[in-house]
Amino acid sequence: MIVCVAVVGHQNNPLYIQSFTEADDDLKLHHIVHCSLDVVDERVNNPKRSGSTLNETFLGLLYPTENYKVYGYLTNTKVKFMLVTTDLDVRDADVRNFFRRFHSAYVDAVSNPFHVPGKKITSRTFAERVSNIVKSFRLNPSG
């Protein structure tokens, strides 16, 4: 189950963060996303050690915790997308597909002439589209 998605700017400033849990753990999820930014920086600055290529936008599993797994995606403009899930067995192909759809929604949101680059995304259309992607996209354990 997807519990949180986030868009983080190239200067590690949060542009959009949305949790999909009924519990009041927004601050905890924000902290988990923030902690995973160190792993993103490490993988981007040391691509040889992590095994990813320079052209790879999908960063894979970034930050596993006891209850959550954080996956990352990096755009060409160094904007980071984060996905926090409670599922422990998730296929990378499913997460890649999610990020592809999420990236498309992000591009549409920032292509709005009234959006100021680098500022928080406040578009209701973007929020609804993200909610629809999360609802339609069930990360099912393989098996």
Second form
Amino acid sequence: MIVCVAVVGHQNNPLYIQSFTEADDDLKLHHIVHCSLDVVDERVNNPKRSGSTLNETFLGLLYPTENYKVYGYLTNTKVKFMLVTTDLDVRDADVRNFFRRFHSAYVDAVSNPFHVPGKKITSRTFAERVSNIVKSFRLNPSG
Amino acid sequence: MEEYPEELRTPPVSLVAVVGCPELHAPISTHLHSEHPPINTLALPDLSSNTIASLLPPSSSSSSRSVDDSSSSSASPPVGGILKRDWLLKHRTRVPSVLAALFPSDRISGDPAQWLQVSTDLEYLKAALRGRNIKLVVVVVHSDSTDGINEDRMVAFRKRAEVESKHLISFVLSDASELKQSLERLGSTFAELANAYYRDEGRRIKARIEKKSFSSIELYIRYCFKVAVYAEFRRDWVEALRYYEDGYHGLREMIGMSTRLPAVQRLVEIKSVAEQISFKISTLLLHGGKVTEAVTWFRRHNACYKKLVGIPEVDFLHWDWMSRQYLVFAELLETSFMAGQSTLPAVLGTAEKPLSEWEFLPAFYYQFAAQYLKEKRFSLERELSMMEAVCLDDNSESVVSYVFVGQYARLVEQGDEFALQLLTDEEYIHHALLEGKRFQDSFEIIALLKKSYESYTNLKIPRMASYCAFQMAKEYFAVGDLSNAKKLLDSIAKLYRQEGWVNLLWETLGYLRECSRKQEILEDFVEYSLEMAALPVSSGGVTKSTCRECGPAGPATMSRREVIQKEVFEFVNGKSDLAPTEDANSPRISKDLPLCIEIDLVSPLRVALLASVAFHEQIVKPDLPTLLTVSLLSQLPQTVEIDELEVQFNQSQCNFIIYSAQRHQSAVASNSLPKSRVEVTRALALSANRWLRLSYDVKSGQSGKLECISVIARIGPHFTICCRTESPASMDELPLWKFEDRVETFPTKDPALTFSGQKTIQVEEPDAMVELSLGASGPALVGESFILPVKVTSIGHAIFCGELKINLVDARGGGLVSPREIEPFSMDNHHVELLGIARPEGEDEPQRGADNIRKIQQSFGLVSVPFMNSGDSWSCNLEIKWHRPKLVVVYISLGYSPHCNESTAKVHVHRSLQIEGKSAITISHHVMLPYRRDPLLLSRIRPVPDSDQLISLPLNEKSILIVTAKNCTEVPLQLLSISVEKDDDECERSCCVQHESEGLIFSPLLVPGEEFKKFFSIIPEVNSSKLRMGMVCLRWRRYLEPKEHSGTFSKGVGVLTKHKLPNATVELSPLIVKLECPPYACIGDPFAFFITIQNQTQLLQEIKYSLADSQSFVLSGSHNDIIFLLPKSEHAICHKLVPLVSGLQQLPRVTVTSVRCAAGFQPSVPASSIFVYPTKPNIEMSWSATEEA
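Alongside the form predicted on its own that was just displayed, please also present the structure of the form predicted together with the partner chain.
After this comes the whole thing, all chains and molecules, with the earlier chain placed first.
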């Protein structure tokens, strides 16, 4: 189950962060996403060590905590997407697929002429779309 | 890791025992310990029964053996546990693998009584070792290499000892090398035998495993453990690892199968054993440098046991255990990295199961250890609080560890003896709770987090470090160590602010606010509160129910922000106390305790109050009003009412205070208005995200920079916010809010002002009320002292400390260069020179005091101007001399202060004048030969191509030098004298130069453009190819009308202009041709025309001559002829001519050719012209008439 998704901007500032849990652990999820940015930095600066190839947007598993797994994705405009899930066995392909859909939702949201680049995404449509993507990920039996 | 017993933590070391000859034990044990691998030595002084008995307690050994042996039979009693607590210790410290008996050689070779004793000892040893596998070594100690024992006795001794010959070692003490050899021999034998011992022991137990001859799974695990330990003794790490893993897997199978113990204790035992085995495996892997395998192993271990929480009453035991697993692994990893045994692998994990880079950092594990410990504390506290109701009496002191690992038992007194009695689960839980209560977990957690934090910080992983620091701070906060908590929180708040993580910042600030409240630091409390209230927390806040994650800040919502703002404003208004409780000592803002907070350009509180100030103009005249807009912005959720606003400038007389109307009334009523300027506005209310714009006139009387420094807002009677102002043009965006999607407005009404507005303005100097006039204009003449009158006239200002600066600058050089920067000896500068500054005649300097500054350099002058009242004037003359023609700009600036106070700003008046220096007179010259007398100069006829075209002069012949002086100025000049002087360096005159006419009797006046000619005659006296003719010296001065003679120009001797005459070549002319005829002729009147040719050479000259006919004359005489001229003689050819036509007529052209010189001569047209009158003129008559008169 996906518990949190986030879009993080150039200055490592959150542009959109939404949790999907019943329990009130927003803060903890924020901390986890924030800490995962360290890994993104590390991956981006040392692409060889983590074994990822050049120009790969999908950063893979960033941060294995006891209960969560964090996945990352880096767009070519250096905006980061984060995904926190409680599923312990997730296939990379599913996560990639999720990020791909998330990315297109993001692109649509920032293409709005009223959106100022670098500001938080407040679009309700975007929020709904993300929520749908998250739900469908949950329903997907393989994921 | 420290809580594990020593024998578990360190790798096993073989143990041997030595007995007899106690004096040798120390060197032997030292040597063995330094072996590779080392061997520990158990030293027994003698063969008395006590020592051996203590070494090998026969009962325990036999009983354990009997248990082990009997386990193969089915009718054995059930096993009590998995691993015996002291088994490892026993093998490490008490059961030797080898026993070495030392006998002095003299006892063996001695008398029968001694031999008997030796035999008895041997028998005793053999008896003690019987049934055991312990190897026996007999050592014969020779104190001297020579004391031989006979063969028979030795053989007998060996037979008695029942040892192989290689296990009978002779130990020689006689010298050092022998001793060393003996020790080495001993060491190698011991190592070999110990290895054999452990191999045999291992093999024995391994056989049982292979035969599956064990009754229960516990025994299987125990056997595996033992085999692995024996393998470790032998340093067979691979086998050790394999058997440990086998044991570990066996243990995993045991869960849920075993029913030997009550459920809770069963799990505790299993976990304890698993912990030990896992520790061993991790250690072995890390020692072998297999980091990736170790990490993977730990992951598996973790995954196996993570879910085995057990019943909720004792889940704290599980969390404690989990925490310990992480801590131990972290420590192992750390030591391993520190010892350099392992390095971070290049590729992390495998393709299918990648490991993240964090899993190789000890900090990662420390962090989790802390997290589980927190979990444990939480569970424990919950349990304890539940147990409070049930009385928790402390009667379990007698609970001790049981024989088996992970088991506990009660010590029960039975008469004189103690017996161990196993516990029930309830008793055990009771005991565990009591034990748990004794520990202060917070400090443990802090220590773990601190390790993690430091490690992350060193590795430059800032966000992880911050998270650890945040958790640490929470712990510190919980235990009441507020200053530590605050220090940490402050550092992490910085990161969150920078990256705009509002919710995290909110939480951090919540703790900080609470810390400062508890520490009673008012300023911090207000600052944190204001910052929190102004944070861009999403306003749509769905208030979720409080949870344990929420800190003292409460949920991050709009309503909470409003509450915080309300709280803090009530506090700063003195309406409420710092602490919400009714504490009488709690500080409160009051008259005695006023509070002022500062907001500067980098303060996080800019979100709470931002002051932007813009002048509408960039430059203003003094004492003229200019418009200033003060704009304030606040992101506080509720409207802020400001009572008064003080605007402060760097010129304090400009400061003013803005009151809200209401406040002004009360101030007027209480008569407490300040002395400075007061403005009143309707209301000073700041609503969220809306600029409050106030525009006022500002007037400054002082020139220079006027800067608005700060805006001080006074809220309530004792609270002020001092806000550093910012220029709108260079204002940074609001931190945090810059990421928000909000309406952004301009601080000023005019958007253009927002982009260009500055908080500073330049106040100009007051207009100078002094006239500075320069009295002359160009052009200046090169060489003269040009006088430039300067006049300072006051037309309104008195002049104090006046100072006149003069600068001469090359007009083409560009710009006014400060004279100090010009090189003092620059040659270029000397072309124009400031000679002096003089007072006009008649106006003598009234004071020549020290303050009369006067400095003159070549192009710079400084002169002080005396005090002048309004209306006075003062003047001086600048004397400037041009050495070359040059265009120069004279800059003159007068600085003065209009008041006697020296500190007041100086007023400056600048004037500049462009003056061109021109040459006054150009002198030219040319040389002519006398009229109708032409010497033949060969060089003129055949010029040498590369000669420098010097003028040729005939030797001893008179030539005429005409010097022309032309006035090229626009003013009349007066010539004073003209002469040709010889060159300075010419010692002897080589030619004679004479004035053709008299010297200048009167000084001729040259109007602009006029030329003046002067004739000189030159007779070269020396035949020289380079004749110096000398230098024309012309003295002149500017002609002045008599009324101008007032002295503006120095009269003196005038200016000397020199002109060097070129050199000339002198040559002797071979022939001279003279034409002689009367000055004029009359029609019909015949006259004689002589052509005289003079031969100046020593040779005969053949001369051809011809005469062309002329229509104007009738001619008598031959037209052509050849004549021969004797040396130094002359020949005249005479013709009679009768003119036919009047007017200026050309005489018949005569051509003379010298054959020897191959040179022809024809007189020039003017020389062969004559004027013919129609009738005889009567000039002579009139002339004679005058003479007569």
